[in-house]
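Below you'll find only one chain, the form predicted alone, shown as structure tokens.
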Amino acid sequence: MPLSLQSFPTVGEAQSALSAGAARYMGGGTLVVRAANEGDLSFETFVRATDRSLREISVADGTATLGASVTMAEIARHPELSTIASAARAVGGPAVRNMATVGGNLFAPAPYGDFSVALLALDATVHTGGRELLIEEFLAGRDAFDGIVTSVRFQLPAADAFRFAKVSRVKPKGISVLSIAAVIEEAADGTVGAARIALGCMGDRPMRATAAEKALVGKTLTEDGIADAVAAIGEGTAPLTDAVASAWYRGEVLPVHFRRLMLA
């Protein structure tokens, strides 16, 4: 079946074309082109928007706004995004990072979507068609989402507050066994004042580790202080079984890598 590509100068025009049916929006193409190559017959047309705002990165007053077409490579080398660069660099190899976009990553099914795990830990908001959605709300409903994501926005964490780890069998660009992102804010007395932890591959989409978050608050980041959080990190998860790892394996190694990340 022949496939066509339609480009539009504005998001609104692209949205109209997308709504006509048998079309799929294409950001960097790492997901939808692969789907076409694998025989997905649910669409006949790639739709893309060339609106420059989709490629913009803005950092002002501690708030970062990333256009949906910003690539992982652009994030990784941006001087004002160095705090979160580790999460962007975790996505594929250099060729993939030059194409993979923020918007596309939000739709990436596990075991992909490592940057979305970071966005969940960062408590990002997702912007689309004049609407602003909490990232948890967006991720919960993304299977039925029929709009175009235009940008994400989040508060940049302090330099030592953001932690990220990707576990894979093939380094440096292997598919995830699991990924962990955390924003840990320490109080003046050295205890954890607030914690927001997100996990990848421990469900069909990024998820919060709320039990571990609660267990960390008021504790120190020491072996004894994190013990309850390590014990709780797998609570509520439903790990994947796929060609990369079994659910059992993911469940076993999650507390090991979470402990290392908290003590790093």
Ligand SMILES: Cc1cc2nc3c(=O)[nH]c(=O)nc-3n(C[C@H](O)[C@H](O)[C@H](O)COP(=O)(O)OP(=O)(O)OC[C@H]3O[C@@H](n4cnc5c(N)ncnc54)[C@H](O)[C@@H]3O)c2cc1C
The other form holds:
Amino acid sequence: MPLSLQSFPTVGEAQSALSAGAARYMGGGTLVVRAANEGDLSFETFVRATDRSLREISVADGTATLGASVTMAEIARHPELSTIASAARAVGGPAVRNMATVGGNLFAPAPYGDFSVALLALDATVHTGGRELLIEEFLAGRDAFDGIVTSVRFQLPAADAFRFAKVSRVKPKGISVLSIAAVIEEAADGTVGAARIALGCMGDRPMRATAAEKALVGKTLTEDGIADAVAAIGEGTAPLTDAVASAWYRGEVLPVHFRRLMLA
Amino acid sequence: MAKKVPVQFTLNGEERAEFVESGATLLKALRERHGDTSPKGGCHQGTCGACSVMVDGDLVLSCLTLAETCEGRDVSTAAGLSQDGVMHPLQRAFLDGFAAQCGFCTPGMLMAAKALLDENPNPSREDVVEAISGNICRCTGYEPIIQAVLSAARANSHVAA
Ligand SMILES: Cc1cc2nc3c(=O)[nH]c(=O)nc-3n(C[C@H](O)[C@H](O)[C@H](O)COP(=O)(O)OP(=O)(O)OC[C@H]3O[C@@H](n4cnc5c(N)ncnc54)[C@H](O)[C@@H]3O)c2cc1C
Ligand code: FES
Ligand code: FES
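Next block: the form predicted together with the ligand, after the form predicted alone:
Up next: the whole complex, starting with the chain shown before.
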């Protein structure tokens, strides 16, 4: 069967077409059109919704809502999203960033999904046709997810609380060896009050580094203070082996890059 | 037979209307329906950048863009860079600076460079490297391309000054 595209003005209509079967939702198309070009025969129809709200970015009372069709380029240049711009800029080269959407990034298999690593550290919620899921829940169930993501929402971190690093071999736009996102809140006495740390390429999807998070709380961001967290950062990970790096290599360099990010 | 759908857009400023196969890429439509062979199909995976064009002023990969999504939009390609037989300053700089060998990557490089200069007429070397980071060249070693983009920017700022 030849491919075809069906565009709908509303998410509801697109959802009906998607549920009819042999169809794939298309965000920016960087992964689905590539799959079709490579001969993926698991679908016959690209479905998309053109609803304007999917393209909206809103920031109010410290909460950011990004429509699922918002692109990495739009995030990277939005004046109110400058704290997290580094994560959007980590995705591909300029043309990919002009196409790659927030919604699509949530489904991107490792070694992709750099922006979703940031969303996990930011404790985002994922909104889908009336339902609201914690990002952890969403990521855990994403393989069986057959709905349409409409937006993601999160509290914007304080300017110095968000840290992000993408490690790649080819600069500036190579695929991730790994990525790390962290939201670190420091208390008035300079110790870490709360920490959320997320890792990319350390499993088949973005994951939390809970042991390292626990080891950081109450400590200072000094060489001594972070030592336990650095020792614990690889706990529970199952790094990926691909053309860019082996699981062994990823496991070896994770503590090195985590340490640098915490001391930066 | 694939379903054919009408798609209208402007291509390098000219109104165009064609029937394309539903689900066909913009790369295919440009090359096979519109006679514009400037975007090259290198990898069809988004990796090489040879197919780069601009849609409504944004650099995109035509191999991963469906033609139908360009309905009513403004598409520009490397074929539209020269005006009335006069080369665009970027083309002139590529030629003068030996920034092309086999030339396969050149149309995509030119579009990536144009997207940069449209937004930032006075880029740093780092900006240029970032701007062409999605484009692979197997011949030049990149340095002549980077220098050509910088020299086109300098030539332009000289004219504007
Ligand atoms: C050359 C190249 C380089 C890349 N580099 C990077 C990189 O450095 N980092 C990175 O993270 N990614 C990278 N990617 C992968 C990809 O571009 C991004 O992950 C992007 O964000 C995917 O978004 P999309 O809108 O293009 O997805 P699409 O291809 O449109 O969709 C991807 C998947 O998500 C589903 N989907 C999309 N939107 C929704 C929605 N709203 N609701 C439900 N399902 C949806 C689709 O059905 C499909 O299964 C790269 C891709 C290419 C081609
Ligand atoms: S052909 Fe489109 S990026 Fe290679
Ligand atoms: S000149 Fe041959 S690929 Fe660039």
